[in-house]
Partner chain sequence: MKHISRRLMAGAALIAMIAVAPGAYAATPNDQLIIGTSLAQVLSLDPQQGTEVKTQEILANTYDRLIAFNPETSVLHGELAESWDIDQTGITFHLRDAKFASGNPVTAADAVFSLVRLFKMDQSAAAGLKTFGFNADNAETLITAVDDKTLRVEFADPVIPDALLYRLANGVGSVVDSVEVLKHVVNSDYGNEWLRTNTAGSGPFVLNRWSPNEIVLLEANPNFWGTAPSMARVVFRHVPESQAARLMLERGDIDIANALTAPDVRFFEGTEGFNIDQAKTGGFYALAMNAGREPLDNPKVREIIAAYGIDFAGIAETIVGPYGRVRNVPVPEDREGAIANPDWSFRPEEAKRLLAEAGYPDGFSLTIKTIAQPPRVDMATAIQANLAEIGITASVIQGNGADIVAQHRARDFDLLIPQTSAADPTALGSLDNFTNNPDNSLEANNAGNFVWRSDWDIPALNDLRVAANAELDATKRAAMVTQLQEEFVASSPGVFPMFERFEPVVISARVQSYDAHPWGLTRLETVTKGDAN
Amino acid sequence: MKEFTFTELGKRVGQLLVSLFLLLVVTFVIGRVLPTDPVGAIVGELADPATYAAMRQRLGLDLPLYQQFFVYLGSLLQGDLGTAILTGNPVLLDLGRAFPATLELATLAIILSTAIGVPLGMTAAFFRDSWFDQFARVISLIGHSIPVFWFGIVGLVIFYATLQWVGGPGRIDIYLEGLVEPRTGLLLIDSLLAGDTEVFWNAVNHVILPACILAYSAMAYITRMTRSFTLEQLNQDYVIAARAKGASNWRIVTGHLLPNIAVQLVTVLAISYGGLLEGAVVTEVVFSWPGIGQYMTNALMIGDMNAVVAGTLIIGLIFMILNFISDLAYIVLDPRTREVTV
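Could you show the structure of this chain alone, in the form predicted on its own?
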């Protein structure tokens, strides 16, 4: 059997870099041609023409678009993403503060959606056309059909305002802010490292509702795909042979089905995780979650394109890396892929 080589790995890395460059070009051009006025957001509407022109020159907006791009690319290669108009801080510093909140929310959501979606999809496939299968399909259809922001608003009204089972908007209650020193930026982990259980449980109380709502749409997709993969495998000869030998359903699932659908599941989970990072934008706005989505939304409202372009690049980069990792997992888990790629 041929092995996966460093040459193939180099090709994948090259494809990743080309994709990132194209994403940078598209994002930069769109950011520059949007009808926004970042100069006006800085100097104000009452600024005289000389002040306006000086600030425009300082930002480099008086240059042709291609020169602006190469200036931005040069700064980007040196790790400089520009300065945010909204906060006055380097964009990289702002993203470093906001991204852990998004990462924490999306990671918890993908854990919940996988823990529920995979067993639900496999069980539905095992009992095809039963009441359980119908139930799983309806739950999945609802998750696909109803927008996340609607679930968020209804969830806040029911579980926060009416029942008071969960915390309100934000990552934590105001009186607890700043009590835990940020080490990783992930509040749940930082509070555990600090041994502050009050902050931990307060953070859990705040994150559980947006995480569940964000997880629901991903769970619907994972359930449907897992059911489809499992149904395809249940008709294969090796499953029929295992049943003829008297293997239990648990043995068929763990010993035969899961290894054979693992390749497809890895891809589905990677896409879902990337989708959660993107979809967190809406959830963060509804729940006033101080993540990268909320940061980009506030920046977009005033035409702060340095922040918007940098945030888009970060999310795009993560999405591409997840796909890159899923491609590698594909090659590792499926020997047939190794034969084709070399």
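Structure of the form predicted in complex with the partner chain, please, following the form predicted on its own?
Just this one chain is shown here; partners and other molecules are left out.
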């Protein structure tokens, strides 16, 4: 077991590094080949060609592409992802500020979508073709097919503007800005650490709607997949045997079904979480949420390729780590994996 873990771990880390390098090459080349103009964003539209050329040189954009890449790679290996045009800050610092906002939103969304999607999917499968199954299918179809943008606006109109149940766009009301010292960047955690319940509840009020909107689209996918996994297992002999022995439905679900679909579910949840972390762009724009999606969108609009490449790398890394964790989870959750590979 020990030998397997180290060998496999080394192999996986190697694969991860190669994948990251390839991602870096592709993103960098696309970023530089695109007819985008970061120089204009800095010196302005009406600048003289001489000023323009000088700034181009200062940014190193006058060098051949391969040289630009090696300069970038050299800096990257020293932990320098470049400077963002938008903020003038090191990109790593910007991403460190934007990422917690997205992490907070996506984590709440994955918790909500899992808590609802898995039971919904399993119950729908259990009562296949019943009214409940139809209901679950319609709910997940809606979540899957209607754009998040539309849901966001409708959610704001109903729950923020009309019912006034939740806070509006932004992470917190303006008059509470700056009252809590950012320690983790996660406002819910920071406000609790500071013992400021007013800020905490205000932040909950603001995050709940975008988190629910995001969760709904993820839930649709999780419900569909859970239903499908469960249906597959319900016809297996071990379930029929358990029923014949008089096991209760609850016992069949918790003792037999859940352990057997856990491996597939972990993969689905990892993909969903990764998708939420990088796919929250639209939600972030609608809800003025200062996360990584909005940061990268704006960077792309002004041709700030340092920010775009770094953001892509970070998101790629997150995906790969989640994938890696889900692979490790296989070993823990599926005894057959251990038996075969030992």
